[in-house]
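Coming up is one lone chain in structure tokens, specifically the form predicted on its own.
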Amino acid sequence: MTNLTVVELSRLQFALTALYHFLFVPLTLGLSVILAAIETVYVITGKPIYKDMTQFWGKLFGINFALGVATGLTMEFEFGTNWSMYSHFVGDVFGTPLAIEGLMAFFLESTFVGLMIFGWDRLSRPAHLAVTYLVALGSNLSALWILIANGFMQYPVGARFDPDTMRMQFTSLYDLIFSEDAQAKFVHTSIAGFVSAAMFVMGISAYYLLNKRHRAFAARSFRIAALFGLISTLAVITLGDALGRSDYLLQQTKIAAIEGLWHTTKPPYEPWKLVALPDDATQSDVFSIGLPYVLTPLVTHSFTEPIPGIIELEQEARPKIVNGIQAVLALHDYARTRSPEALAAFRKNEDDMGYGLLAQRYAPGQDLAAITKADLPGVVDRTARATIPNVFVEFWSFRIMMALGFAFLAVFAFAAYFSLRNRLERQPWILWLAMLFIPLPVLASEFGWIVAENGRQPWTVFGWLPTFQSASTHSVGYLLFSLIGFALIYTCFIAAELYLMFKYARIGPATGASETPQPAAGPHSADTSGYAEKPWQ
């Protein structure tokens, strides 16, 4: 019998380590691309200020990268230690993109990070630029393969369950890589990292401008970050809509929870809820305020297509649960007897097997064979209710993420406008906003992760493997000890990150960038140092 306390502690531990690790990931993804862009300008123009910019932001990238690696390595081991049943069930499929990520992306990225940071005096300009591009490529390839692995959990394609091995077996690497969910999530997540890095660069540059330090350096960095952030935020919002459309087609329970839809909609009037207080227990809203005629085109991209509600989705799950129970019982019979009849009975309801595994949680003694006719309606009712993720968490995580996204769009738009008009230092409020907003894109990414992972529940592999079936058989004491240990160690990592980032941000860039720019001495001496321009240009 599965110890549900162990399952919840395992989930909490993985959530903790993932949330800590994801504090570093967006900045790594975005800064690597910004570094490549700035160094490209340096190689083309030869202006030393762009070299100083690349070196300074590269130093902060290196700090973040090192701590990101330290927090990420343990997560892959957790699949084997805390989620051994999951690893057994999908290891052949899930392990492949993770192995490719390690061999192709992580080693590419790690190998060239050192050359990027320490190779300035050993490499030519074009060679060093190529190294920086390889670091950016490796960082984003790493995200690609990890999100391909996660995409399989969200939308399992490219594999089929084998009753002889009791495992998911590969059927198509192509389908796995080009999964609609994986590709949509990769683009959305990577560009969200660009937003985080842009706000980071813009906020620190704003600090220098407010303190009248490194003005030429800060003005250029601010402008590049503002424009990069504006374009990235527009892309995140647009691609977020595409990801939502994908979820609507592939994970209707997630969309119903995100929108707090208790009943199937009646297009086109159905309001999009701006704010609401969903009550999971009563499956109703305590209150809600919405915009009519918005939800249907927003989710379905039409004005006539209804969106299934939670109560109707539970009703749709009921026959799947009954069929799934029969599939699991037939599978157990086949495992004992290897009879063709048992295999045929399993194949008949194979696609609903996951619902039978989920029902095991609510069966007497977690034994499906012990379910009587009298027990069956209750087991089906509780299982159907369990197919819906936590609506309150999903509803508000999505809205916080979305509200932050539009706030970023406004901040970047004002920042780009005042920067392009050379009026930044006359608008201190936008500089203060840029500083205060530094951590918010990372927070938005964290809420996005919650939307994706909470919305998949109660499954580790959507529709096939329930979360409660996936955990290892550890003791509660072991998990509490390791959970506290991880929390303490990872908190130390965060403290180290903040200390080093604040330290080097206060020190600022190289000596040349800290000089107050002076007017050029003559027509032939203009910009010979790269600093002889106005600080806002």
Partner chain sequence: MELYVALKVIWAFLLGVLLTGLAVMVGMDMGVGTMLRFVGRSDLERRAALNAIGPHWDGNQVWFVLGGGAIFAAFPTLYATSFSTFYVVMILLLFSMILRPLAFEYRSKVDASRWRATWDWAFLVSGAVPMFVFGAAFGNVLQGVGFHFTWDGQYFQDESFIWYLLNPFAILCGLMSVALSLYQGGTMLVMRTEQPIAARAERIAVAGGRIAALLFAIGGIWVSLMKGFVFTAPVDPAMAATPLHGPAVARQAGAWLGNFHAHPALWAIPAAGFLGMIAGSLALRAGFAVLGWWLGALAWVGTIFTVGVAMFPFLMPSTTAPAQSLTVWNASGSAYNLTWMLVFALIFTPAIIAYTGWAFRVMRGRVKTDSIAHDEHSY
Given for the second form:
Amino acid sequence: MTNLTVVELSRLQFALTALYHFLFVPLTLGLSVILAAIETVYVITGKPIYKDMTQFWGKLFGINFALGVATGLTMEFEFGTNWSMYSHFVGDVFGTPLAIEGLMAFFLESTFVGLMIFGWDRLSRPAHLAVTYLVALGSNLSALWILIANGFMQYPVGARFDPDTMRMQFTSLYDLIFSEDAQAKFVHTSIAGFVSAAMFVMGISAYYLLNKRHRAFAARSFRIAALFGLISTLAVITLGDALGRSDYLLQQTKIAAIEGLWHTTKPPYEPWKLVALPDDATQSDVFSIGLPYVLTPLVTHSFTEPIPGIIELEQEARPKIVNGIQAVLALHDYARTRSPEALAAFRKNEDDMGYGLLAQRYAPGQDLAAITKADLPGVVDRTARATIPNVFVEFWSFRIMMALGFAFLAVFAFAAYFSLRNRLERQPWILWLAMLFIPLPVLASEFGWIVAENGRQPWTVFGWLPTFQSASTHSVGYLLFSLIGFALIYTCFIAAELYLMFKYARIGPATGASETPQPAAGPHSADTSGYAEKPWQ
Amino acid sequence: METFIKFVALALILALALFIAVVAGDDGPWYFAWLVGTTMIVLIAAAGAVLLETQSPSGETGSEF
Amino acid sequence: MELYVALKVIWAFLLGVLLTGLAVMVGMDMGVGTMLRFVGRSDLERRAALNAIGPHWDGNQVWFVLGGGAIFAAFPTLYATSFSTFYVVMILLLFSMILRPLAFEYRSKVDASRWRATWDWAFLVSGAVPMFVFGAAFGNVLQGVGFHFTWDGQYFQDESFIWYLLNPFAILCGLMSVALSLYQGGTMLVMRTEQPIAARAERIAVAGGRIAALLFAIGGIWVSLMKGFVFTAPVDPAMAATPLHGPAVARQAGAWLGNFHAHPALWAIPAAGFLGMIAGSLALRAGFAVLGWWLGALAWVGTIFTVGVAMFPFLMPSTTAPAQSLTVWNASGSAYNLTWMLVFALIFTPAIIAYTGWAFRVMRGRVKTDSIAHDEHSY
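Mind pulling up the form predicted in complex with its partner chain next to the form predicted on its own we just looked at?
So here's everything in the complex, that chain up top.
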């Protein structure tokens, strides 16, 4: 019998370690690409200031990267240590992208990150530029394979459940890679990383401009980051819309929870709820303010298609639950007897098996065989209710993420405009705003993660494996041990990271050299704007 | 000879780019969008910096940089 | 031989290759971490030792990540069951492992002796503990682990975690693993650092090699006497990959020598391991550090493949439900999955070897102790 406390603690631990990991990932994804862009300018113009920029932002990249790697190790092993049933159930298809990620991407990224930091004096300019591009490519390819794996959890394609091995067996690599959900997710997540990194670079540059330090350095960094961030934010909003539409087609319970739709919509009037207080217990809003006519085109990209509501989706789940219970009972029978009759009985309802597994949680003693005729409606009721994710969390996480996204668009637009006009120092408010906004894109990414993964509940593999069945059979003591350990270690880590980030951001780029003009080396460095080569260049 | 090798190498890269574009364009429209979009983002950001180098001193604070 | 069986065997072999790659490359870096406080007496000397592996530790560490990913994909049931049954041990491994990236990146970024001393201790912990756990895992698997499965494939643990950490044979294996990592790390420092660091590293490495050889010999005798596992009924290697309907398995003293008795040529593998440890120490004393490094790698190959060959086809036998023991036949992925993984491995492994080799070539040469102080990129 599954210990629900252990499941909840395992979820808590996974959520905390994943959210923590994701504090550092967006910056790695984006900053590697920004470094490549800056170094491109260095190689094109030959101006040493761009080399200083690459090295300075590269140093901050390194501080962040170390934590991304460290916390990523946890994620790679946590599926096995805490989610044994999940790993057994989908390892054949889910493990593969993780392994390919190591082979194709992480090796690339990690090998070349060493050369990127240590190889300045040992590589030619184009060779070093190529190394930087490979780091950027590697980190984004990493994200690609991880999100292909995540896409499988959201929308399981390319695999089928096999009653002989009791797990999902891989059937199509092509379907897995080109899954609609994986595609939209990767693009949205990767570009969200670009936005985070652009805000990071822009905010720290704004700090220098406000303090009138490293002005040549900061103006250039600000310009690159502002343009980088502006286009990325436009892209991230567009792609978020694509992801929403993909959810509408593939994960209806998620979209219903995001929009707080208790009932199926009536197009075209249906309002888009701007603010509301959804109450999961009563399945209604305490209050809500909406914009009429907006919701239908926003989600469905049409004026006529209805969006299924939560109460209707629960009704739709009921026959699946009844069938699923039959499927699981037949499967258990097949595991014992290996008889073709049992297998045939299972095949009849196999597509609904996941709903049967979900119903186990509400069966007497978690045993489906113990459900009497009298119990059945109650079990089905409670299971149907459980197929819907927490609406309050989903509704508000989504709105916070979205509001932040549009705020970034505004900040980047003004920043890019004033930077292009070279009027930044006359507009301290935009510099202040850029500085204060540094942590917000990462926060938005965290809310995005919550929308995606809370919206997947109650499943680990959507429609196939419920979360409560996925966890390892640990004792509560084990979980407390690891949770307390992670909390202590990760707290020390973030303290050390922030300390170093602030320290190096305050120190700024290698100082002093810019004040003493010297003839510059390099083929194209006609004008160095009073900027000197470093002795180690 | 060296020019020729460079020419062949660039031609191969072009062919690969076209191949990726055709496959990705058909089956992975969003992947394709990412490839094109990221390239564009990098180029525009880089162009912004190059523009800053050429912006005339008549710009309000341009000469100071 | 049926295709699926061939794939299973190939992936069992590749698992061995991965574990060896992990042991050689990550073990080397961890060896350096463990001995850091002893080979470097001053801060600059310690930094020199760190920078000898500085450009490469990150790439090397991917062996560890790749090992996790490959077990997950190629042997899903093994991944699910072993990581969960060894939970407390694995978490200790993780806690110590994750200190290392930060220790590298953060240690020398603050110029305060307490800060740096703290990270030096972190290097010791994050070098010695993971290597000990790595070796102890082999020890535990050789003795069998207490677990069983229910009908739906969920595992249940049947013994206490304290046993996995504290049983004498696992301790022996763990210590041997630490000794070999000290050998490998010391050899790297001999190649890449100046005196007096190199001389100190050489002493530690030679001692590590000798202790490893001694422990390997004791371990060999121990294994030949302990209860191994053996099939008592014929087994179909092409079976569907599930431990739920396994054939009968018995525990017998000396069973782990069965494969060696059947194929005497296999004795070459433990012999190669011995040769690596003993000849490696000699080569190092004679000043052939590069040869010593490769002999160290040979020692790892010999050790890990000795365990693999002795146990084949068992991966993680169960003491409490022997019929549900995990084997190469019943814990692997599907044929489709193993095929695609093989395709990716064949494409990318040569590329990885090529660019890792290139990276080492670019960064070749000794780390100059006095230049570190001026180079702001160094660790």
